[in-house]
Amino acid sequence: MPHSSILIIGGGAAGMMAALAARQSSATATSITLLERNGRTGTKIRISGGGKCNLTHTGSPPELLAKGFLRRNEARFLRNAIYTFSNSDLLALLQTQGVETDERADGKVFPLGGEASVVARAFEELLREAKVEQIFASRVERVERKGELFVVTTGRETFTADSVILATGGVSYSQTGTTGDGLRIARKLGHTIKEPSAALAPLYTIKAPPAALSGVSLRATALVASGGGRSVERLGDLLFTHRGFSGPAALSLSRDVAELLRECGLCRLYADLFPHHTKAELEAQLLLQTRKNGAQMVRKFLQIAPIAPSLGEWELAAHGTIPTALVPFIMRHSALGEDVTWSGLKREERQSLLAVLKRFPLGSVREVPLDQGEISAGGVALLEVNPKTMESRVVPNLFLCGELLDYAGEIGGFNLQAAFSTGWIAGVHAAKKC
């Protein structure tokens, strides 16, 4: 049987980085083998961000953790990894292969020119330089611990190894090979697996949005999901689609929505069109319009109202105005006549309009499609992995990293950074075992 000091299962972001870190941290004689079920490494990197590859996010490690990982236990788990191998470390590594990057105003970092393949090719070259043995079209079927060694079986061959790094990813984008193999392997080795669910996925509603709204975007709105007496929300852009909702706010909230559906079977969506105003503050603005512009039709005002103005700045804002296509639906949900003016608005009608502006109904969620998520939540329980080394607390010399673990970050490059960071830690500490 072919034997390796370190055998890495999975050639995505975490697996490739683990291989590079292991080589950098070990003696030249240490044998490092990477098994990849596809015909090449970096398959998911090549399609990430619509083929543009949102590599990471700007900011210091504390800022990355605060912005990108909203669940405290996950941020705590990732803290050491992101401090040890940060976004600046990643970019410096890529620069050794001539990959320049572009920082966007929203903090997202892309390869200059927006081609994900540039990043994948850089890692291919780094792996060649590191003399990592790569075996492609090799899907691992079984990993067993026998004495001091691991026995790893594929469809064609059996390997032995002193240490194994599992970096197979989650279950999103199954066409790239992430079909949950690593989760099954980890479970058979004794790990607890939290059932995978969608994250950074679109939201499909039971009743599709009106056709007139398909393609309409709400800028800087607050998307609210409510079910079982609990509500969660995200602030960001929201896009109406022919099946439901997409855009940053929907993608970011999808993990919570999937959990609400699993817990109580029901989840309703609402949009707060004025998230920076309390109900009382917004009502004061509506009363001001009544006093100053009583003859103006309410629908005309809505067509030019800034959707997320700062308090007291009721002029056109950078975030834009309420989309014209949405105004008839606001009027309908508020039970207002099309030509009603501010002076003709009764108190109860104003209250109805106020309620709709702060809680515009978007419908009930039918599904959060798991396979359409950019990532998946769930995976190996974090308490069973040492965050300082990524070594299993259940099986000695087994290391786990990347999306296989039970964390999920926000949209914006945070998840790729976490994969690179946890992969680096796993590789470094696997090498120390040699």
Ligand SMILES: Cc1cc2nc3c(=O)[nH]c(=O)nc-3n(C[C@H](O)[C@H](O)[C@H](O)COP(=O)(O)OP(=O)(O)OC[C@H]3O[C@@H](n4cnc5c(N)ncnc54)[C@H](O)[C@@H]3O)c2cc1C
Second form
Amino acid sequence: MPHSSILIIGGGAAGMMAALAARQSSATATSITLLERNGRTGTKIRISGGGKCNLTHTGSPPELLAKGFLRRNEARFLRNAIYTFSNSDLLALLQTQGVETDERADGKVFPLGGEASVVARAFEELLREAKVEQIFASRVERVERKGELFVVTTGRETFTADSVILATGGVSYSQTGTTGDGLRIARKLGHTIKEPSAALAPLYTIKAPPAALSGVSLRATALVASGGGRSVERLGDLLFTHRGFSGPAALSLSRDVAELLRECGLCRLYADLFPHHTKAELEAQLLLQTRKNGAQMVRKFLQIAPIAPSLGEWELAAHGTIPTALVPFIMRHSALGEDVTWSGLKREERQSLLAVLKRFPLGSVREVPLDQGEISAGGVALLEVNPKTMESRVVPNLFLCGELLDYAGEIGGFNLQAAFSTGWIAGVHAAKKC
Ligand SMILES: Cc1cc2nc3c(=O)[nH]c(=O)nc-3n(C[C@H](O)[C@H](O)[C@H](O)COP(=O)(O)OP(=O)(O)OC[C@H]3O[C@@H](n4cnc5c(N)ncnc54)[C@H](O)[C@@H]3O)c2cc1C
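Having seen the form predicted alone, can you show the form predicted together with the named molecule?
What follows is the entire complex, opening with the chain shown before.
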């Protein structure tokens, strides 16, 4: 039976980084083996960021944690990992392979030239240089603890190891190899698994949005409300699609929406089209229009009014206006005639318009599609993993890292960074046990 000091299961961002960290922190004689079910490593890296790979985000570790991980316990869990192996450590490592990066204005970091495969290839080369034994087309089926050793069984072979690093990822995009094997393995070894659910997924509505709006992008606060009075919301860009909504605000909301649907049943999606105004402020603005510009058609105003209070050119450019294509739908929902002017508007009609502008109905939300999320939420319970070492608190010498763990980051490079950072910690501490 082949034996390794450290055996890593899964060759994604977390597993590859764990292998490199283990090599850097251990003697050259330490045997490190990586088992990957696909024909090569880094499958998800290659498709990430639409093939461009948004590999991390700019900012200090506290900024990364605050922007990227909205749930306090998850940010707390990742704190040590992100501080210990930060975005600059990642970029420095990639630079050793000649990978230069580009920082966008919104903080996202991509490889220069925008090719994800450059990042995947850099890791392939690093693993070769580190003399990590890699075995492909090797799907692990079972991991058992026998005395001091782990016995790891694939469809074809059995391995033994002193330490195992489980880095099998989440459960979305299952065609890339992430079918939840690692979660089943961890459960069998005694871990608690928080049931996976969709995250960073599109929101589909029961009735599709009007075809005329498909492709239209809206800056708004998207709000999803359950019948029981619970709601979740995000400010950001919302993109109409032929089945519902995508764009940063929808993707970011999807995890909360999946939970809300599970707990409360039917949920409805709304958009606050003037998210920077309170209802009273917007009402004052509508009244001002009536007094100062009574002959103006309401729809004309809606096409040009900045959605944020006017603070000069910059604010207008940053927040924009309501998309012209949406205006006829606003008029219809408010039951207003197409050519009505401010002076022709009755008080109840103004109130109706105000209500629609602050809560434009976008339809009832369907169950969020788990497999279509860029990531899945849920996974191995964080309380059962030591955040300083990524070692299991249940099974000694078992390390867990990456998306397999019960955290979920926002869009922007945070998920790859978390996988790299937790992988690094797992590798370093697995090596310390050798
Ligand atoms: C379409 C898409 C776009 C994305 N874009 C971005 C982005 O731009 N920026 C960002 O930060 N994040 C992005 N993500 C998320 C990011 O890719 C993941 O969070 C990250 O890759 C997780 O790394 P991981 O190593 O934990 O898991 P994975 O990268 O999923 O790696 C797990 C590996 O384990 C292997 N494996 C599974 N089971 C077994 C088994 N039984 N035996 C052996 N091997 C096994 C799998 O084949 C896989 O190679 C994107 C995800 C998707 C799907």
